[in-house]
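First, one chain by itself: the form predicted on its own, in structure tokens.
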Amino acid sequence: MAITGVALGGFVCVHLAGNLLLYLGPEVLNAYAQSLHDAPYLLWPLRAILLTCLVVHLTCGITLHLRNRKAAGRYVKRDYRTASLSSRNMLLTGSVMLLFVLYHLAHFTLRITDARFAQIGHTDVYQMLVLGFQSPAVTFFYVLAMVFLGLHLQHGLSSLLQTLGLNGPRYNRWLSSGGYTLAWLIMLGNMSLPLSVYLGVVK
């Protein structure tokens, strides 16, 4: 679970990264997707590996969820301390990124959600954000699956240091403090995209 979440979370910073482009104009967001296009020798492998990843922890989590849900039953009632709002609803925040993630693939990877993609060229990635986001429905889709990624980052930045035995307690409260903080920054930077778009700042 720690171990495909850090190869699912070193992705989304990746692609954060990537469509921050956005504000350095069409030229460089343009030129950094044709980069990838002309790679299909390291996209292809690489969307395989994350493809894996992403069954293998979408599957441990639910046996963890079913295995946690069975040890609990046993309680006549329940008293959560410690346990966050994040930590309880895993499972709930990981299914909507799900299905945030199939939305997203055939937004702007198959492109059969908008039929102006068509007369756009596949590379062209900053017209067809200019053009996915000004729709206010869409807009408020991609913002709400981001509340979701930031609080699913919040839990998991911090669990899978404790499972990767990176933890201790002269330094928890300080990784706890940055996991939270990159989770947040993360969930900022993507919200931020389709706003600016349909708010007017990137057109």
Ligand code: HEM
The other form holds:
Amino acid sequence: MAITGVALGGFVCVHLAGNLLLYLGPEVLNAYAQSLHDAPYLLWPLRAILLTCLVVHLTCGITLHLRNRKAAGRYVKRDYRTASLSSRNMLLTGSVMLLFVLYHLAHFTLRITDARFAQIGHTDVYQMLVLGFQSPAVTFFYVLAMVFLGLHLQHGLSSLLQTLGLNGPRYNRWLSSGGYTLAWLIMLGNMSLPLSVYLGVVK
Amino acid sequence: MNFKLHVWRQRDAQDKGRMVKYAVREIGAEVSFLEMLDLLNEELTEAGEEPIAFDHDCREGICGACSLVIDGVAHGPGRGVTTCQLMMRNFRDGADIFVEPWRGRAFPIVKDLVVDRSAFDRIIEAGGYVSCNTGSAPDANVTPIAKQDADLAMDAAQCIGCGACAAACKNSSAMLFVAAKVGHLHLLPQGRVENQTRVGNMVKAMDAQGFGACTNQQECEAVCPKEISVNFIAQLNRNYVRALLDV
Ligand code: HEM
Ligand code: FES
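For comparison with the form predicted on its own, kindly provide the form predicted together with the named molecule.
Entire complex below, previous chain first.
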């Protein structure tokens, strides 16, 4: 879970960095998109690795959940002292992420959910985003999905070093608050994109 | 002080079990939680009813026998204390108090609040020991141990094997228990003989007993009466990888 999680989280970071080019204008963002499409020998292996990681992450996650549900005791009354909301709902937040990724791929990669995208040039990603986030429903769904991403990453990023045994008492406080901060930064960064298009900051 | 208790009653392992309400009255604030149950049991016995069965032995926080989930928290509202050291002054007068046994597939209920914790014994049998010569006691200081190692090993060795960690865990994982035992023995020269095999064997035994897997929620550390740190779990994970890679 931790190893594939690192790979997926790494993708999310790179993906966000790429998308933030939106703020630098159409030329920069579209040039970046073009450069990715111009390098299929890089893009396709990366996509294959990403898909593999996603499938492994999912399979391990579901197996882990089923096993733990079988082991768990059910109390009439239960009160958690420290176990965070995010740590107790990883299957839920992960499942919402999966739905989001499927929709997101259909939306911007396959371009099958929005008829207007057919008229845009293949690499005019900027125009596609501006058109895509005119819709309040689409914008709302993206922003909502990012809340789930934030929650998923909040527990994921702050616990993976513990799983791998790569942390230590001297820097644990830093590592886990670093995980929280990174998760919320990624969430806010991603949220800002659809919001700034919808609110007209980016046209 | 007066309380309304909601206690899990279950005749035997086969019985389905249910919560039963009891009113306890005029309890002193300095009375311990188990003494409060003793008083209730006296009343029940006098009324010809079956007293509530619960585990206890030393009543001074060292044996690990007492094991109640009080208001949804293993060992109740105190920090770093066992159920037997919990005093009624920790509760609000007139409060409703929920009392349940440890729950989890690996801790089957025997009766009322008593559970079978022999799963822990089987984990210990799988690797919680050291191989050394017996006979007369060795001279003091023949085996030097660094102060930091001795201190850390003592921190882990505080585990009294009560099972609160697994009882409080959403996954019923016994990871903190196993980590404390492995951590304690791994840090000392006497335990090094089995270092390569111990982790794997104990983790395998934990899984075989029906405990869940750790997902780092740290609820175990928060309820541990000895406040054993989840750092030992990270160390266990490290040792597990080392043993796998044989380094
Ligand atoms: C609101 C924030 C996001 C925006 C605006 C956004 C935007 C985009 C765009 C424009 C593309 C396609 C570009 C192209 O192919 O021309 C894309 C691809 C993709 N996005 Fe996002 N994205 C966001 C968040 C996410 C998140 C959180 C994930 C989930 C982990 C994700 C997963 C993917 C995947 C898997 C691809 C396909 C990558 C590939 O095929 O190599 N996206 N995104
Ligand atoms: S009765 Fe011994 S620790 Fe509570």
